[in-house]
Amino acid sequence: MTRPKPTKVIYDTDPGVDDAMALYFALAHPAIELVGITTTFGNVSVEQAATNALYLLELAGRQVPVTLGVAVPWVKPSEAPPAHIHGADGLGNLGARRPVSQQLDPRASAQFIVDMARAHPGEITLVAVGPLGNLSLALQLEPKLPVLLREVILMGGTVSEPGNVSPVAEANIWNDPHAADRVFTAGWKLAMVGLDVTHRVVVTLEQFRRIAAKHQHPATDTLLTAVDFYARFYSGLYQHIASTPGCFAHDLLAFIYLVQPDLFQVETKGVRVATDGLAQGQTIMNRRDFIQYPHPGWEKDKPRTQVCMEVDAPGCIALFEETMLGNWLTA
């Protein structure tokens, strides 16, 4: 029996420790063909995001186009990167790094997305795990993008779970709420993997030690160093993580949804983003879409999003470890 062709994926990211976890999972999983990495501001500056993407690829011995994307939000003022969470360099303050041979692709991230979607219509899934400025700008460049892309899967937002930058907002959406609202209303096939599920899946430091011990490779050694820093932040906030050190899977779950969506329970509803005020960055799901609300913006013809609300956490953790322990790295 022939194995299905892997899904072509553009990874829109702001690495970031959990972004690095997700990147290596994507490189390791046989159902994913990573055809490009587009970078954005968020966990770090966009320049540092691109530097980190190139470095992680170098360590893993892979050649994938990397582009530089948007550096600031569309409308709201920029926020300082959360160095206390990811480290000043985004990867847990690695210190000295080995040289990198690959150069950036000269195209801007939004142009790269458009070019690839036009070259491979209906084939590319875009997995976005940072602020959504690159996608919003790509929509400006190519209004037909929603039919050119196979699917968009984003890690961001929350419906019922409290936010991580305000009581109601998740960081990626809050960082650029105007761009996010445009993405939610663009009309493509869209899945939201937010805090409602990512706060249910904790990967442990011990798992990353096992992965590093199995491979004995600079890539997994570096990932372990980064996760150790990241886990210390979460251990200071959550007692259940402090007792078994680790971290939320966050960005990793966007790729797990891609390869095994049956691990998630979804609700297909309209989602909008609050762009101003105390609720800035809140992802609001229309739970009663049978009602014709008088408030504008909730019309019944608005696009819908597949919102992940429940998750099989043990299944996700097992898939992650099995994939990462596989033979995806060469000496």
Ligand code: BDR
The other form holds:
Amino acid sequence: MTRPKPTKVIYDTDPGVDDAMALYFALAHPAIELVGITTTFGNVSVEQAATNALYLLELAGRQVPVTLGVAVPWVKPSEAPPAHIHGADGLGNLGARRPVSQQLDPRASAQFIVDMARAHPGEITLVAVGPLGNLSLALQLEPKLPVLLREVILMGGTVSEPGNVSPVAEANIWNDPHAADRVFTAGWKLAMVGLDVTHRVVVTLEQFRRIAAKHQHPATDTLLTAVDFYARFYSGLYQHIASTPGCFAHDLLAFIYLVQPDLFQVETKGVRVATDGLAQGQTIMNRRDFIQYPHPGWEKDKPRTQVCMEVDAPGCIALFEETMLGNWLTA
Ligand code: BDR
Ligand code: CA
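Would you mind generating the form predicted in complex with this ligand now that we have the form predicted on its own?
Up next: the whole complex, starting with the chain shown before.
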């Protein structure tokens, strides 16, 4: 039997420790063909994000185009990156690094997304796991982007689960709420993988140790070092993580949704983002879409999002480990 062709993916990212584990999952999974990495500010500056993407590829022995993207939010002022969560370098303070041979692609992230979507109409899935400025800018450059891309899957937002940067806001959406609202109203096939599901899936340090022990490779050793740092943050916050050290799998779940959507339960509803005030960054899902509300913004013809509300956590954890233990790294 012939395998179905792998899905072409552009990974829009701000590496970031969970971004790094998601990248390695994408490189390891046979159903994913990574055709570009577009970077953004978020967990680190955009320059550091691009440096980290190139470094992670170098360690894994892979060549994928990497671009530099937006450095600041669309409207609101920038904030300092969360060095206490991901480390000052975004990868858990790795210290000395080996040299990297690959150079950046000279295009801006938004232009790269547009060029690739035009070159492969209907074929590319965009997996976005940072603030959404690159996508918002790409939409401005090419208004037909929603039909040129196959699908957008984003890690961000939350509906019922409390936020992680305010009582209602998730970090990626908080970091650029104006860009996010454009993305939720653009009219593409869009899935939201937010805290409602990512806070249900904890990957343990022990799993990363097993993966590193199997491969004995700089890529998985480095991932273990980075996750060790990241896990300390989560262990300090949550009792159930402190007892079995690990971390939420956030960005990884966007790729798991891509390869195995049946592990998730979704609701298809309109989503808007609060851009100002106390609720800034909140993703508001219109649960009662049979009501025609009298205020603008919730019209019945507004685009809908497939919002992940439930997840088979053991299924995700098993798929992650099984994939990462496969033979995806060359010596
Ligand atoms: C999201 O914020 C970032 O810190 C993580 O990389 C993830 O994309 C989780 O809220
Ligand atoms: Ca991220």
